[in-house]
Amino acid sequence: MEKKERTIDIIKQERKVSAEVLEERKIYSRNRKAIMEVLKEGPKTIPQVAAETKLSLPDTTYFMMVLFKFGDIVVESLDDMDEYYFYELKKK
């Protein structure tokens, strides 16, 4: 019996992902991993994470909001001046 090709494999062969998209995906994965590593040490604010990862504040905010949206991080508390939230990794 002849082995059938899966539809997803056929689609992958026909629709190639551009190099630009692959590069953006690598950057996202690298930044996400860096933020997750920093948060393993304990709850931190966005500026603290930006300082430790050496990412810009807007980029850090963007990536942390994505992590928050998808439930990878949660708000732990608010700082004493009610200015910044502390984020931590979601306990699984």
Contents of the next structure:
Amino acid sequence: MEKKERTIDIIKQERKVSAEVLEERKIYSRNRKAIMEVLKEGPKTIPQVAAETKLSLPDTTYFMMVLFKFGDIVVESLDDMDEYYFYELKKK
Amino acid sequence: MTDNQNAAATCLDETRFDVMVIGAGIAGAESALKLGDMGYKVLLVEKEPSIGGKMILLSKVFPTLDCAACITTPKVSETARHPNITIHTLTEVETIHRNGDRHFSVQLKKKPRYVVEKDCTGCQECEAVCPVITKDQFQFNLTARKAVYIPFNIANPRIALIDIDNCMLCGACEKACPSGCIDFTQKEQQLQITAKSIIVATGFKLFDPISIERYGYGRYKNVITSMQMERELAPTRPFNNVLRPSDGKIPDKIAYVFCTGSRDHTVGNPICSQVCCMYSTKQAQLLMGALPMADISLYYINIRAFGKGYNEFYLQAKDMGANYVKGKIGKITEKENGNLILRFEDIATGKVTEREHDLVVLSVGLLANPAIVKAFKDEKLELDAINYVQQPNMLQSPAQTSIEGVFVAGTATGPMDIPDTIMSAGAAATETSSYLTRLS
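Show the form predicted in complex with its partner chain, please, the one above being the form predicted on its own.
Complete assembly follows, chain above in first position.
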């Protein structure tokens, strides 16, 4: 099969990546790593993850829902008060 | 010339149409289908990457509680496969000139997808390797999407696209794509077409409640819009269940604030949005199904349940336990735990009362979407006092506009529900067909 030219190299000559995009990427990577690290210990609720990662509750919710959407974490069960779900790392 | 440019060049040969339909929501798709079935050659122009408009994003519809996607997707699929219908997504109408008595000349701007449409299989391998996340506008910012993405699960066409403004230009998607369809060399295209008639089906805009400061939308995480709740309830929802955005808690006490940005002169929208009472009632019923222990309170000015089966639907919600409270919310304040205090005058007792809820849904109104007016260069597409497309002959010929040969369908004429939208689209197709017959 003929090797196709990578078109990304062409657009790189015309466009630059914005600082905001790079910053957002950094924040996502950092928060993803922190959440995944905490969840290695076992299933946890969003407030428990927030307390351990020191992230704000809304940020923890947002990033955990992103990890849930992209299949990094799964729902385990509900807590005793039926208020919060426990999330755990997806077994791969 | 790339494959996509070749494909576009082929499209360029297809420049003569009987009808151009602007907007591929449910009204535009219905009009296009009806006219396509009659044998007319139709061009359907949509600025978003998928057809289906707002209806394809809904959970269920009132008053039957049918799954919205189950109604929309067959129609959308039929539109996409119809031999008489050509679809341009990611395309905007730039200018419309009258070209003699029988044609309109139209200039279209087609944005690059950076993906060769005919080669993409929708496998999402590109999405899996993309390192970027950004707010997902199709989930109303409740979650994120990648920079290369398929808009939502039931998008049509189910083809990836690249959000170039949020792309890191790492090239991972191009490397991972099994069919080699990523093409960063694509450019914006200008297309020139002619059409004998036009249907404006540009729909509506949702009211942005950020402008009503006393409700705290944008500041309080647990104040969400009805469209965000719609997504939380949908099968393709962003979370695993209905959850509070502030902390992922399952809400116990949910409040609806009716008439947010409608029937309100102070925000410039004095009219009733016609659908807010009923979609809130529908969501209340769905919430009582999803969260059987939750209390649902709906704060209203008047209930407008005017359609067939609507009043019965409202009574059904009451019978199920929905608590309708007559009184408009004056102010919302947030407690430290994220709960919200609603202050209002209870019309039944005449007393100013405060109640605590842990999630508030603002039943936002509908606004006109008049941007298309600027595209008409030789004649003026008249609007009414609140910026919807004017119907000069509303009783006898509701699809007529101020321009001969230009017709209007659906919520471009004013707020309406789905059955009325479908009827309006049918009327527009019939009047267009009648006009084309006279023209020939």
